[in-house]
Structure formats: structure tokens, C-alpha cells
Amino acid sequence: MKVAIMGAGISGLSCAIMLERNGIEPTIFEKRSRVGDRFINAESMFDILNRPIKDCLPYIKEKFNIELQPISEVDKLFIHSKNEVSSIDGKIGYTNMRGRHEESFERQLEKQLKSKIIFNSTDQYETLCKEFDYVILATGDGEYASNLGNYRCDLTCTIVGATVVGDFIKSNPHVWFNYDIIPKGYGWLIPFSEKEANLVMAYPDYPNNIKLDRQSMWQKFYDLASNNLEQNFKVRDSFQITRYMMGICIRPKIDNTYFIGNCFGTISPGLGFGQFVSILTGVYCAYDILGMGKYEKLVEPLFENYNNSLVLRRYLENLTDEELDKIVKDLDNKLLDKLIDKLCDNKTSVDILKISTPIMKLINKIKED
């Protein structure tokens, strides 16, 4: 059996690991010169977005024997709005590295793999279809799925970020919702050491946002974050991604072609996370090829999670800065604080996103009518 995997990111490598452990050695085609050959950035994995699973990284280890070491376990997430700041406390998730960093998730997965990776590959899907029994598209975005007429794009977004130097607590990321500065978007700071962090803003490419000056938005957000953390950050590296598609494939599998990772649509439109789901698509694809399950059936909950997250995205976009202030302030309300912390903790399996989706749908309908 000949299996081709296009892309050596976390979904493609997770799929390859599972295939290899069950006697199938895939050939991996990667257009870059090495695994993780992209800018270094820190990312987060929050358990509340992946319910009913309680604790993502131990789940991956226990269920699939794939071990990933994070930068830190998050014990406090600071949430900033225009005029308020609150926190969610407890064991609520993890931060990790991506890209060229030696301890990035991609590099950690590569070390668990023996299969051949062809770097600087120019091989195209059309060619691989003729040469392999199965082709797995793990290309990191929805372009291939879109070109095959198998992708629903719900929005595109612009992402601007930098590595900043300062003084940080690794277990304390920050997120900002301030529509005066980032209309209908958000910003975050994720430390990856005591001295370095990623400072990033992301916003949807709606007409009113396209009119705005990107550099001016970035400078305002940089100043806001610096003031909130009472530091004058030094920018070391920077990056920009424009018109990045956020959507989901229509069919997870067409004939003997599988769509996994961001080619499937694993990035949550609500808050931009997707690493855990990306790994799941890789594993579930391998299960299908190995005869251990049906890919279409296994990913059904992932479709539901994506659509619930899209409702969250629309809900957040419909809020005003004043409404965001109230929500953030209530996070530290004496009556709600402990309950919110408990619901976000990795000891509970309560699916808050699923439960709250009908309410958010109703509010969205009222606001949009």
C-alpha cells in the first residue's frame, strides 16, 4: 500500500506516526527545506475549546502514544477589554512553540517518526494521485481543498505579529478585545520564555477593516500591550499573513484523498486555536486507512465544534466595546469567579461552547435583524 502525505506539519506528521506504527510507511512531501521551516511563534491549547475531552496533551499521550512537551501549563489567562481586565485561574491549558524552534511541536513529532520526508518538494497533487493508493492533503491551508471545490470559506483574516523582548511569566498569556484598536478582532501575548513572547493581532478582512492602515493598527496595539504590562517591549522579529482563509472542507474524504489539518479546517474561527483538532484529523485519517474506523464518522464532532466556534466568532463580532467591558468585568465577579475558573479547568468535561451556542445564535439573530 502506497500512501503519500503532502505536508510535514503537525497533522501530516501525526498521521504518518500512526501509519508507521501499524506497518505502513508513508512518503511525506514537504515544500519547505525542513520540518518547521517557518517563523517561530508561540501558540496556546485551551481545554475548554476541546470538550468533552478534559486535558488535551495527556489525552494525546494516553490515547495515541504521541508525546508533546509544552512550554508551560497555563495557570492564569489575563483577558483585557477596552476599560477592564480580569483573569481566569487554574489549570486551563498549555502554551507551546511552532516553527523553527528546536522544541516546536513539529520538531517534536519529527523525532518520533522514521518515515522518509522529501524536502523542497515540487510534487503536485495531480501527479501523486496517479502514483499512490492514498493521498493525504496536509498542506497547512485550505487552498487545495478550495481548488478541488471542497471548501467553505467563512472569512479571511490578517495576522500581524512579532517576537518581543521583555519580562514575562511563562504560564500567564494575555488576550485583548478592543474594537477601537482592532475592529472585530483580537490580540494576544504568549510568552515562550521569561524574556521572550509573541505579540500578535488578528482581524477579519471586512471592507471597513481593509480601509484601515495596518501599521497604524499594529502601533496602537503594541502601545496598548506595552502600557498594560508596564513595559517597553523591544521588537526582535516580525511577520504578517494576509487574506488567510478560515473555513472547513465540505467533505473530509473524496475517493482516496483525505483532507486533514488546516486543509480540513481545524482552525477555530472563534479564537483561532486548532492544534489539538489538527492532530486528531491526522490520527483519524490513519485509522481509516488502517481499517480502524471511518474518517467521515470520526470527524463528525469536529464539524460540530467548528460550526459552534463560528457562532462564537459572529457573537464576538456583534459585541460593542461596552458589552465586552461588562463581560470581562463579570469574569472577576465574586459570585461568578470561582464558577468560571472551575468550568475552564481541565478537571471538567462540561462543553461550554456547545451549551452556549443556541443562546449565542439567538443573540446574533436579534442583533443582525
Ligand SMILES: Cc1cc2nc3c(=O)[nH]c(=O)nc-3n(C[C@H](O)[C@H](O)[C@H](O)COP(=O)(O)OP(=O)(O)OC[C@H]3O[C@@H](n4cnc5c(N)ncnc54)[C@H](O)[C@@H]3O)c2cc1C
Contents of the next structure:
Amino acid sequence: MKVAIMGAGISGLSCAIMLERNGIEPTIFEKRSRVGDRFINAESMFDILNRPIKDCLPYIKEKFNIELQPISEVDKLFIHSKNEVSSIDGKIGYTNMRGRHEESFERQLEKQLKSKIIFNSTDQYETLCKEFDYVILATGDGEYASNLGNYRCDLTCTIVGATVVGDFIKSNPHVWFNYDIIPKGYGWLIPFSEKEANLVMAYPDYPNNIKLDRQSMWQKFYDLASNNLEQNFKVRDSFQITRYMMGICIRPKIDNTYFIGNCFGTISPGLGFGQFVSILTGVYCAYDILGMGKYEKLVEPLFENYNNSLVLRRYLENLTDEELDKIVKDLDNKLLDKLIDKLCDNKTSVDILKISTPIMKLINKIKED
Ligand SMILES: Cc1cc2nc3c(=O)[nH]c(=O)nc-3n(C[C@H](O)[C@H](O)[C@H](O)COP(=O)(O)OP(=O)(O)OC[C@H]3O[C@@H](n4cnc5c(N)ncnc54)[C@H](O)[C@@H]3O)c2cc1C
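Can you give me the structure for the form predicted together with this ligand, which would complement the form predicted alone we have just seen?
Now the full complex is given, and it begins with the chain already shown.
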């Protein structure tokens, strides 16, 4: 059986590992010169977003025998709004590296793989379709699915970030919701050593936002983060991504073509998480080819999760800075604080996104009418 995988990122490599272990050696086509050949950045995985699964990395190890080492466990997440700050405490997730970093998830996956990767590939999907029994699209965006008329794009985003040098606690990321500075978007800081962190802001490309001056927004966000952490970061290695697509495919598989990772629509529009689901789609696609499960069936809950996350996006966008302040302040309320910590902890399987979706939908409807 001849299987082609386009894209040696986290979904493509996870798929390749599962195929290879079960006797199928795929051919992997990667357009860049090596795995993870892009800017270094730190990303995170929060267990509360992957329910009913409790603890995502041990789950991947136990269920799929794929080993991924994080940079750190997260034991405190700081949440900042315009005038408030609070935290969620406990074992709530992980931070990990991406891109050129030696320990990036894609580099770790590559080490678990024997199949050959063809680098600097210019091979086209249409040609691969003729030469292979199956083609797996894992190129990291919705473009191919879009061109095939198989993608619903819900929004695009601008992402601006940099590595900053300062003093950090590795297990303590920060997130900012401040619409005065980043309208309808958010910013985050993920430390990846005691001295380095990624500082990033992301916002949807709505008409009012695209008129804004990106550089002055970044400067304001940088000043805010520096003030909140009471230090002057040194900026290194900045990056920008424009028109980052958030959407989902209509059909996860068409004839002999599979859509996995961001080609499937794994990036959640609510808060921009996509790594865990990318790995799942890679593994599920391999299961289908191996006759171990039906891809369409296995990804059903992922469609639901994506749609719930889209409701969360609209809910967040409809909030004002005052409402955000109130929510953040409430997180520190004695009773709520304990409950939220418990819900976010890696020992519970309560799907708070699913439970709160009908309520958010109702609030969205009232606000939008
Ligand atoms: C700045 C930023 C921060 C993020 N932060 C988080 C986070 O904190 N937590 C989280 O869970 N998610 C986060 N995400 C989302 C997450 O990174 C993605 O959902 C995930 O990487 C998607 O995996 P993938 O396999 O689809 O794509 P990727 O891992 O990006 O891999 C795609 C691969 O395909 C290759 N490729 C592209 N075109 C072709 C082609 N034509 N032929 C061959 N190869 C090709 C690329 O070079 C790349 O190697 C973030 C994304 C960004 C951009």
C-alpha cells in the first residue's frame, strides 16, 4: 500500500509513526529543509480543553505509545484583564517547544520515526493523488481543503510575537485579555527557560482591527506585559503571521485524501489551541488506513469540540473590558477559586466547555440581537 503524507509537522509525523509501527511505511513530503524549520516558539496544552481526557501527555503515551516531553508542567496560570489579575493553580497542563528548538514536539516525533522524509519537496497534491493509494494532507493550514471546496473558514487572525529575555518562572505562563490594547484578541507569555519566554499577541482580522497599526499595538502590549511582570524585557527573534486561518473541513476524508491537523481544522477558534487535536487526527487517520477504526467516526467529537470553541470565541468577543475584569476578579473569589482550580486540574474529566456552550450561546444571542 502506497501512502503519501504532505507535511512533516505534528499531525503528519504522528500519523507516520502509527502507520510505520503497524507495517506501512509512508512517504513523507516536507516543503522545508528539515523538520521544524521555522521560528522557535513555546506553546501550551491545557487539560481542561481536551475533556473528557484528563491529562493529555500521559494519555498520548499510554494510548498511542507516542512519547512527548514538555518543557514544563504548568502549576499556575496568571490571567490579566484591564484592571484585574488572578490565577488558576494546580497541575493544569504543560508547555512545550515548537519549531527549530532541539526539544520541539516535531523534532521529538521525528526521532520516533524511521521512514524517510523527502525535504525541500515541491511535489503537488494532484500528482501525489495519481501515484499513491492514499494522500494525507498535513500542511498546517486550511488552504488545500479550501481549494478543494472542503473548508469553512470562520475567521483569520494576525499573530505578532517575539522571544523575550528576562526573569521567569518556567511553570507560570500568563495570558492577557485587554480589549483596549488587543481588541477581541488576547496576548500570552510562555516561559521556556528561567531567562527566555515567548510573548505573543493574536487578534481577529475584523474590519476595525485591520485598520489598527500593528507596531503600535505590539508596543502597547509589550509595555503592559513588562509593567505587569515588573521588568524590561529584551526582545529577540520577532515574528509575524498574517491571515492565520481558523476553520474546519466539511468532510475529513474525500476519496483517497485525508485532512489532518490544521488541514482538518484542529485549531480551536476560542483560544487557539491545536496541538493535542492535531496528534489525535494523525493517529485516527492511520487507524482508518490500517482498518482499525473509521476516520469519520473517530473525529466526530472533534467537530463538536470545534463548534463549541467557536461559541466561546463569539462569547469572548462580545465581552467588554469591564465584564472581563469582573470574570477575572471572580476567579479569586474564595469559593469559585477552589472550584475553578478543581475543574482545570488533571484529575477531573468534566467538560466545562461542553457544559457551558448552551449558556454562552444564549448570552451571545441576547447580545447580538
Ligand atoms: C504562533 C502560534 C502559537 C500557537 N500556540 C499554540 C498553543 O499554545 N497550544 C496549542 O495547542 N496550539 C497552538 N498553536 C496551534 C498549533 O501549533 C497547530 O494547531 C499545530 O501545530 C497544527 O499541526 P499541523 O500538523 O497541522 O501543522 P504543523 O505542525 O504546522 O506542520 C505542517 C508542516 O507542513 C509543512 N508544509 C506546508 N506546506 C507544505 C507542502 N505544500 N508540502 C509539504 N509540506 C508542507 C510545513 O513546513 C510544516 O512542517 C499555535 C499556532 C501558532 C501559529
